[in-house]
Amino acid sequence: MADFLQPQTLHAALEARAAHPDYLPIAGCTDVMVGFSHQAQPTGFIDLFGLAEIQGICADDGHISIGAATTYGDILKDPLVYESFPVLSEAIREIGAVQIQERGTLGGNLGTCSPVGDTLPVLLALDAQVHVASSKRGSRLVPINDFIVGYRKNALAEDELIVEIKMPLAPEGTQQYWRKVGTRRAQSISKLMMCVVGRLNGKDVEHIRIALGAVAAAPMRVEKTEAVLAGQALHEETILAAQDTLASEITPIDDVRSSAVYRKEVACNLLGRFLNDLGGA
């Protein structure tokens, strides 16, 4: 039987992580429990669910910080998140049913780094930073682009835990867009997801961040597509060029949920929809 640790403080959790790097940190277990049907059980577990020091939401120094063990349900109830990052609220609202939302955590989604993790494209588009900590080496902030390193892989060292996620508040005039496409409108694993955060200066694109999920081995920013748009006047030719670049930049697969052709076409259509709305704002 696997060992089970339930530390009561962050310090104790970090000590346990350093002492048992082979143990699996868990929180809501909404992804882990599903995996047990086809994966080997870990040697032990470090339970972080409900750990007060890594729960909660606060605003400071131009950022909003969300503790890694904060549940989706608590994030949905927070007016600060809803007003500042409506795309995060929209993405979370489409994660499973209420039961899943009351157990799943933002840190858990980052920990598993699934290519269909619903919040990950949002965090990428919002330029989030991941605050991680070690009992031996202290804390560090990792840009979300550097934190997601591959298929279900992240940049955590074997003695580190995710503490919180920090997101910079966007300047006035910034628009946010989120869309999840699945086989049905609720409780569906994504065919693809897109989150875009953009802002114009007159007709020119002053700021643009485009992130997608389920179109590659890991959630990704499409930086070549962003570069086509950055500083350009937003007109039909620019939008078409961005869509063409996006089609060549993503590498979706054919699987049981969708085809690569469908994913590319829908991704380009979603991008065009946002850019047309942004240009008409």
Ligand SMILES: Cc1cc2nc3c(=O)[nH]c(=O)nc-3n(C[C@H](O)[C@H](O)[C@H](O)COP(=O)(O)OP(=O)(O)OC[C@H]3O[C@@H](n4cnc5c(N)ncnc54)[C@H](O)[C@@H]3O)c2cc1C
Second form
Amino acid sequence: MADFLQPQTLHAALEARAAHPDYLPIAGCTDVMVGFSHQAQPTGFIDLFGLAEIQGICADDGHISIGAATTYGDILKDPLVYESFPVLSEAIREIGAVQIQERGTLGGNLGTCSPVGDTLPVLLALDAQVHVASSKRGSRLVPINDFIVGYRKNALAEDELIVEIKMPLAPEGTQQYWRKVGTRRAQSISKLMMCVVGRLNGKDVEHIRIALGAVAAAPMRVEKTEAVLAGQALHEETILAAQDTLASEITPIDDVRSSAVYRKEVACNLLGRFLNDLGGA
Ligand SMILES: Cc1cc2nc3c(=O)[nH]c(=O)nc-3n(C[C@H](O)[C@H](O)[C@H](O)COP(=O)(O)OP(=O)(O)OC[C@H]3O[C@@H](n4cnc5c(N)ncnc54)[C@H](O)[C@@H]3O)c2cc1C
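Having displayed the form predicted alone, please output the structure of the form predicted together with this ligand.
Below is the whole assembly, all chains and molecules, this chain first.
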């Protein structure tokens, strides 16, 4: 029978993590539970669900921070998040359904680091940083782009836990766009997701972040496509050039949910729509 630890403080959780690198941290358990039927069980679990120190949402120093063990349900209830990062609220509203939203956590989505993790393109486009901690080595802030390192793989060390996710507040005039393409509006694994965050100065693109999921082994920012747009006037030719670059930058696959051809075409169409909206915003 697996050991089950329920630390009551972050310090105790980090000590447990360092003492038992073979134990699996769990939060809402909505991802971990699915693996119970077909994956080898760890020797023990470190339960983080409800751990107050890594729950909750706060604003400080030009950022909004969301504790790793904050449930989607709690994030959705927070007006601060909706007002500052509507794309995060929109993405969360389509995760699973209400039951999953009441258990699943933002930290769990990062822990699993799936190519179809819906919050990950949003966090990439918002330039989030992941605050991680170890009892021996202290804390570090990892830019989300460096935190996601490959297929279901993140940069978390064996003795670290995710503590919170920090997102910088965007300057006035920044627009945000999100779309999840799936078979339904709920309980649907994404065929593709895209998040665009951008700001114009007159007609010129002053800031642009474009991130996608389900088009490569891991959620990704398409930096070559961003480079085509950065500093350029946003008109039809620029948008077409960005769509061309996007088509060569992503490497979707055929699988049970969709085809590579469909994913590529939809990604380019969505980019065109978002950029046109940004231009007309
Ligand atoms: C029916 C169903 C529908 C779903 N629909 C969607 C969907 O639409 N979109 C989507 O993106 N996902 C979906 N999921 C997947 C899942 O709900 C999310 O990935 C969720 O965010 C996982 O959070 P959790 O707290 O349950 O993580 P857990 O299952 O508890 O943990 C997941 C992983 O993260 C690690 N982990 C958790 N917290 C921490 C921490 N603080 N520090 C270090 N590691 C940690 C765990 O060790 C584990 O590896 C669905 C799952 C189910 C069962």
